[in-house]
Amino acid sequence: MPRLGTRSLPAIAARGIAVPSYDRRGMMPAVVHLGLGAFQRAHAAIVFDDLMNRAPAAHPGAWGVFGVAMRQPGLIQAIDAQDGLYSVRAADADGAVVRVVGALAATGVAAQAPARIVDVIGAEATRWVTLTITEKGYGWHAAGGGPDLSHPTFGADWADPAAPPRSAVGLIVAALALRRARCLPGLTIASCDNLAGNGGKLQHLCFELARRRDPALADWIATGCTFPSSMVDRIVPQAGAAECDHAASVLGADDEAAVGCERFGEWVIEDHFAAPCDDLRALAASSPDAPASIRLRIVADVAPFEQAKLRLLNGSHSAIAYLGASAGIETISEAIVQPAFTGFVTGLMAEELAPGLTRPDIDGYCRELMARFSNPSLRHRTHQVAADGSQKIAQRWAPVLAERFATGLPVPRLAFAAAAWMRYLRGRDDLGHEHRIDDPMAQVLRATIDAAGPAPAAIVPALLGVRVIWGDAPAANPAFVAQVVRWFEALDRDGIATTLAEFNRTAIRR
């Protein structure tokens, strides 16, 4: 079977599969994306591909992307061997659609050649930088706010601003210094990660590192660059061999960079750009019509969409993941269709996560989420969603707890979810299978548990006292601590299925 590449496109198009309609030979990287992975390739890269498919023939390749892997070269090697092409399969309960995306004009690996990445961001053709480096990639101190100088890469850039940059923020600041030296304009720099107010946080980190390097550079960034907040809503499981096998059967060509995702997709971005983006606005004003496309919204305030996504999708996702993984359930869809999970998550969203949110049609969004969670074609692993819990809980659960404590509102389901996270940290599911805790704070959490001893009554306040995760409110609320202790003890003793059934039967009435 041939490999996906430029020469295979006519045969793939003959199968009725959408392929790039623009001349890819004319692409110049206008966007540099930091953190190339499945998530970005299933959302922003598709938007840029749509823009180029719609562009006049006189302006092909106007939104080409330079994709940057931060550390590992494997994906880059696969994409380069395919002339920058890859396929996306977007599926729901009604079936799947497939397209080939051609937005990647070039690639690089930051850890191997940081100077090259800095030079590309500093090039005249570059207009945007986008990021999907996960919550833990920024060097933001979740509890205290501002730069986290203990962060392994951001901290290193802070300690020696003149050294080759190691962090994403360090790369951006070094490149902006180069643009200033070259007398080039500033950039639109957009985080697409699950951080509340991600634009403001990224801006603050860049300003602080720039001031440490050169106060005049920080002033130049403030006047010439914009950092719009943005929110991406699309479930994208980790890519793997099964996705590649499916792509080969559909394309008639091997695709070692194939991506699978759900059909639903939304990118909401703040209307705050460093240069006019008329074509982007035109795309946002239209309805998605290409296969696997996502809805683009340009809005004055991203917060209503961002908060709804962080709390309802991501917050519920984490709860399903910790319960499901500890029960020995492999995927989110297998867990959520079980009646006990369905009832718990429906109540969690309606009673504790949704109140106070201002996204339009919040009830419809919740109903849609339940259908999305149950999508069997995604095969979204519970352990994947459970990873990096220390970073996610701080964004998804802790703010809700603080708000509800302040107004005296109950949080029984979040107490149960917190107990499920602690049960997950045991590292063994109800079937006796061991699992690794994939978390940047794994050693800290393990040490906290060991120091507390084996009793849930000691472990719970110790873990809730990890301020960088939970803030101050949960550990200072005796009623909440008691609820978590009760359910942690029950989960340890009776397992997920029995305890969840008991919770659904009795806890809410009390």
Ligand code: CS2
Given for the second form:
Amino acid sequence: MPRLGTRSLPAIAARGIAVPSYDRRGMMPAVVHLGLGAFQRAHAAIVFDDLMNRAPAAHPGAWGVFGVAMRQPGLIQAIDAQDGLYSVRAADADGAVVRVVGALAATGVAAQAPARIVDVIGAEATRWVTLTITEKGYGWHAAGGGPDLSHPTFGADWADPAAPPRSAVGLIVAALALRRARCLPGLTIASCDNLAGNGGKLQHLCFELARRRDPALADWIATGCTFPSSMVDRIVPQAGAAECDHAASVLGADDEAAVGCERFGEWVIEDHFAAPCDDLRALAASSPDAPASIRLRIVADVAPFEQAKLRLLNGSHSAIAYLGASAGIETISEAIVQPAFTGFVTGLMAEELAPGLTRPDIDGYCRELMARFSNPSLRHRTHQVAADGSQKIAQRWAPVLAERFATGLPVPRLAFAAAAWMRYLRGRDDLGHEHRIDDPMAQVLRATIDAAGPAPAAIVPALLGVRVIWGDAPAANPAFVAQVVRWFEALDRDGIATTLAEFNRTAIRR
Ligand code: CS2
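Form predicted together with the ligand structure, per the form predicted alone context:
All chains and molecules follow, beginning with the one already shown.
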């Protein structure tokens, strides 16, 4: 079977599959994306591909992407061997659509060649930087706010701002210094990670690191660059052999960078760009019609969309993940279709996560989410969503707890979810299978649990006392601590299925 590449495109198009309609030879990278992975390939890259598919022939390739893997070269090698091309299969209960995306113009690996990445961000053709480096990639101190100087790569860049940059923020700041020296204009720099106020946080980190190099650089960034916040949404499980097998059968060509995702896709971005983006605005004003497209919105205030998404989608996702993984259930969809999970998560959203949210049509959004979670086409592993809990809980659950405690509102389901996270940290599911705790704070969590001893009554206050995860409020609330202890003991003793059934039966009876 041939490999996907420029030469195989005519045969793929002849099968009725959408392929790039623009001349890819003219592509200049206008966007540098840090953190190339499955998510970006199935999300923002599709928007840039749509923009180029719609562009007049006189301006081909105006939104080409330079994709940067922060560390691992494997994906980059596969993409390079395919002339930057890959396929996306978007599926839900109504069926699947496939397209070949051509937006990747070039690639690089930051850990191998940081100077090259700095040079590309510093190049005249570059107008945007986008990031999907996950919550843990920034170096933001969740408890104190501002730079986390103990962060492995950001901290290293902070300690030696003149050394080759190792962090995403370090790469950006070094490149902005270069742009300034080259008398080039500033950039639009858009975080696409699940962090509340992601634009403001990234801006703050860039300012602080720039100030350490040269206060004039920080001033230059403040006047010439923008950091729009954005809410990104598409469920994109980690890609693997199943996606490649699917792609081979549909394309008639091998695609080692194939991605699978749901059909739903949304990108809500703050209207704050360093340079005019008329074509982006035109795309946002039209309804998405190409296969696997993303619904793009440009808004004055992203916060209502971001809060709704972080709490309802991501907050529920984490709860399903800890309960599901500890029950030995492999995927999110297999978990959520069980009636006890459906009831729990529906109640979690309606009673504890949704109140106070201002996104339009919250009820419809919640109903749609339940359908998205149960999408039978996605094999989204519970352990994948369970990873990095220390980073995710701080964004997804802790702000809701603080708000509800402040007004005396009950949080029985979040207490249960907190207990499920602690049960997950035991590292062994109800079927006796052991799992690794994949979390940048795994050692701290292990040490906290070991110091507390085996009893939930000791572990719960110790873990809730980790401020960077939970903030101050949960550990200071004895009633909450007692609820978490109660459910952690029950989960340990009786397992997930029995305890969840008991919770649904007793704890939320009015
Ligand atoms: C998930 C997200 O892995 C996780 O923690 O909650 O990746 C989720 O699938 C996306 O944010 C959906 O937009």
